[in-house]
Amino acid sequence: MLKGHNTFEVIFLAGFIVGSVIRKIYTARCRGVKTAKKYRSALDIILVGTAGVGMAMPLLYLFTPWLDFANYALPAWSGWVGTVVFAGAIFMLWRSHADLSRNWSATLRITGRHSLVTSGVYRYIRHPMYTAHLLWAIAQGLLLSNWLAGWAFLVLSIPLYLIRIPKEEQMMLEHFGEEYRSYMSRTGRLIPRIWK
């Protein structure tokens, strides 16, 4: 049972189940996909699960009393702030699913009908989803009043990302060649370039 009445907590788990569906439902449309090529390591599973440990560990804390020791008080207006962000990292982690359709693999990996997705979110982002993600570990902080629960996935996605992201950028650019970098070279990697 969902321990207090905190209005910030309950928005938090609301949006952590509408974004656990959307990663359901497109994990299940991309069952059965056949891979061409693999990029995955030890490392990277490690670093995956250390970050679903810091995205998890908020329903440790709605749930039981376990990290209240780690509790603090948070200013009204975080909760409305962290309301809009989560909002945003909901929005943005579906469009980006949406987008890249069967292309998406929580792995890193080519499929055998890879296609370079640069419609959508991807026209202005490579990697939306990874802002997705970070949009809402800045949420789950700015929403849940505990220094662990809060700022968890923050702190341990930030390794995954500065390995991930540059070994994923290599493996388009090995299979896309010049298209990819050109998509590079006009796109922002986690937020739109506003220059040119």
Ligand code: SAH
Given for the second form:
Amino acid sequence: MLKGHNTFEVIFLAGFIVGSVIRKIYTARCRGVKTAKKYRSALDIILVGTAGVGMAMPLLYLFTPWLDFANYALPAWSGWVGTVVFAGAIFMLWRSHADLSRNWSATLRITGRHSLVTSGVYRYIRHPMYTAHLLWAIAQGLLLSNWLAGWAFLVLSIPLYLIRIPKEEQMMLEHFGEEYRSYMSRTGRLIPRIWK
Ligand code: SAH
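Same protein, the form predicted together with the named molecule this time rather than the form predicted on its own?
Below: every chain and molecule of the assembly, starting with the one above.
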């Protein structure tokens, strides 16, 4: 049973469920996709696992008393801002999965019939799914009045971004060459490029 009765905890849980369902649906659609070249490393798997712990930490906070020592008070505006940010995260997660379609994978790889996606949300940013996770992590902190459950995802996912994004871009450059280089020149990594 959910022990808290705070509106923002309920909003968080609802968003968490919607986001998880979106992920499940699109992961299922990628079933059977063949790998042409693996770029997975032990480090990458550890980093994904670490970020995953941060993402799951709210469940401990919401359903057990174990993290209560880290409770603190947040102003109401924080919860409302968090709600808007979380809605943005879920929208981006949905759109990036829909646009990436069967080119998606949890670990780095090139699939058998990989095509470079440069439309939809990928038209403006190269890593909208990571942007979605970043927004999710910020929303988690703004919605939950517990500094551990709230901020763990943001803190634990920073190494993943710093290490994975350059590796992923290197892989895409290796595979798509000039096409990806030109795509890089007109897009931002995590936020749209507003400068020329
Ligand atoms: N970094 C992207 C995708 C995350 S999923 C994002 O944040 O939206 C990771 C996989 O997506 C990688 O293994 C790579 O094969 C694939 N990928 C990343 N960018 C892509 C693109 N523009 N077109 C097609 N596949 C891409």
